Amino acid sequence: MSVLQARGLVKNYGDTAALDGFDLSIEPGRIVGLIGPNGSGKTTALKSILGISYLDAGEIDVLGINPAHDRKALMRRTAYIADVGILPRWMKIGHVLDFIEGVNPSFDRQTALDTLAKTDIKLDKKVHTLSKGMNVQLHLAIVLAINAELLVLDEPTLGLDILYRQQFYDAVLNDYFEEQRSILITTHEVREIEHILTDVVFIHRGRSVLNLSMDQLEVEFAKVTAGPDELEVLRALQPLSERKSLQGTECIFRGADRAMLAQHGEVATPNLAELFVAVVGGQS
């Protein structure tokens, strides 16, 4: 059965439609990297998956409930971490977990602080006296104690150093990450979550654009680097698009063949950044 199931979703905020038509697909076992520009839909998207976001049109199921209709049930089997901290900030620590416990009956209490332990987070602090970083390793404890089914990353290490960061994915990957659990991960740093990700969606005016696993994306994209020689050939082939780089004209096909690519320039597979300028740069 699929994690999640969402199909034409439409949601409009006086004239301007924040999601039309988004379709996305989630099975068990998936990373899937959901990416966008500011404005696309991905924060509306995540938010009417789970269920605090009503939709105008669209059906959506995530494990078997509509987030609509039985928001208490799908919180007992999904986790959520925003880009800002969403727990009460007047609340210490130790009273957070004892609320968390009291209404989660999946929630592991000794699990989540067995994880504070290895921080710096002490249970008599408040919440508003944490740093960010220190915030999200709080959220981090909470969702690693939860038998949740499915994870889902709203811009989760925003302002975090690249220690931080590094640190929260590992975490992520090491102690939640498993064949039947699935993440949905939202990030302005595309390159930092591209050798985590299974699959990658493109959302661009509340539509999806792309929506491959990676697997399809090296088989499907290629890029070529070559010298002016060879331009004016790589143009009549209809390239996505076409930057200068210090090694020559970078230029990226979908679908073209490799080895007839290979005659002009050195071929490789486009980065995640490269494939998303080439791919949503060119509808804008």
Given for the second form:
Amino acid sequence: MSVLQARGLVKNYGDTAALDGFDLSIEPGRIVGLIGPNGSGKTTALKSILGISYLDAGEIDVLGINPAHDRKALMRRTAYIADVGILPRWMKIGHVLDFIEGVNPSFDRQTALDTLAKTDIKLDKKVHTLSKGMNVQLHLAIVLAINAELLVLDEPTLGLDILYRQQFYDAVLNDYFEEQRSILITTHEVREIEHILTDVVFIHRGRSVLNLSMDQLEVEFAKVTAGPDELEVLRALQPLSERKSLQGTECIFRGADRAMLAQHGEVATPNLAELFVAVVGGQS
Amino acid sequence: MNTMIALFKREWLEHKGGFGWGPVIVSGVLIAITLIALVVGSVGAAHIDLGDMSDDDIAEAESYGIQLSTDGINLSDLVDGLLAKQSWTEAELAQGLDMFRHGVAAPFYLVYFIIAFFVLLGALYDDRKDRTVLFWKSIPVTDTETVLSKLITTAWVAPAATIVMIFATQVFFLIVVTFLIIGSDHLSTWQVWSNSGLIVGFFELIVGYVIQGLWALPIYGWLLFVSSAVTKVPFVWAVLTPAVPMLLERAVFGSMVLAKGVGNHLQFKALPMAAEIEGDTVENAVELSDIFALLATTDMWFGVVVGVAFMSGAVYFRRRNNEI
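For comparison with the form predicted alone, kindly provide the form predicted together with the partner chain.
Full complex below, order starting with the chain above.
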């Protein structure tokens, strides 16, 4: 059974459509990256998945629950970290744990305490005394202690220095991720998460413009770096995009035969940033 | 149930600075002002200014041995009053001490209400402003539970601190009075304490606040509604919006039903107060029967219906409105 099924999601803010027929599905044990520029509808999509934002149209099912109808049931099985510190600044850390223990039966306090013991975070301090990095560490400790089947991360490492960012993803992979658990993640720093994703979804102007697994991606897309002599031949094969680089001209192809492409230049798999530009650039 | 208890604790933690320390500060200020006045008064240096009270008011107040002024509780007057009269009937003594207790309680009522006003106005607004709403919505609590927890904490949990501090302050003042009347040959400590109405008054306060929560429900509900619905300046919305229909009503029908209704529910009708007698009817609750009598009025239940409607509106907007 899918962890998440969303079809034709529509959300309008006045005249602007934040989501315009957005589709998404997540299977258990997958790490899905939702990639798109600012204003593409990423955050709105995440919020409607979590039942925080209401949709104007579309069908959505998360863990068998309609998020808009039963956010409470959903949040017992889902965890969420947002791009900014959203933990209440006036609360002591110990009180935050008490509170979550009181409202969420799937929260295990000891796990959270064990994770926090590895950090410099003290339970009797208030949240506002924490640095940005510690704030994310705390939120992560809470989330890891919730027995969640879906973890939603919205730009979780924004504003963190590189050390914390690395630790963050290590912890998510080592302490949270397992066979029956799934992660949905958005970030600007595509390069940072590229190697941990199993699936990728490109979102542009409220629609999903690409949705495939990283394995498929390697089969389906190829990047050829060619010298000036080969360029005309490659152009005839209708690349999605071409871009000048130091090594020559990089052309990105979809559905082309790699062996054939290899005759014209060096073939590689495009990274997500390159691919996004190629796919979305062609559409606008 | 666990959820609601956790929510109450969370509300209390956030607002203990207001609801907890508020009455402690009122008590401290009241005691300080009173004791200073007492000490200064006893060496004859202070002139008690009765301000613009009419002679009748002053006479009435003084007949009970207290001065109803903004200078705190005038203990020297109370004591002088107690000592001046040669023979007290139990009823007279009890009535005088009732007024004294109500005089002590009044500033607590006011401060509680002011704190409650701002707490409710910020309850569903501030977290949208600072985006912590995303955290509160990422935990397994329904929007109805959230809104209810804010109402219940403010209306029925937080008054506990106010009640305790009112009682403690009344006891403190009575102890001081006890010392001041030592040596009187016609008034015993026992007479004062047994007629003080302290214990009954304590229960009146509890019942009073339980029922006051219902009486003020349209006000509390309105504040939560505004807090949940608007995206800026909730204070302005809360205070100025009602003025529009009030002025329209007056212009079109020449009546002031709405204004009177709002004014009515803004009063602390269920809280025990000094008697205010107009003709044959007692306007303010003085004892338990007056407090319970409110439950039999149409005003009470009409207000509850309006309050519930505003609360439903608050939940409706809480579901939809997130960050500002």
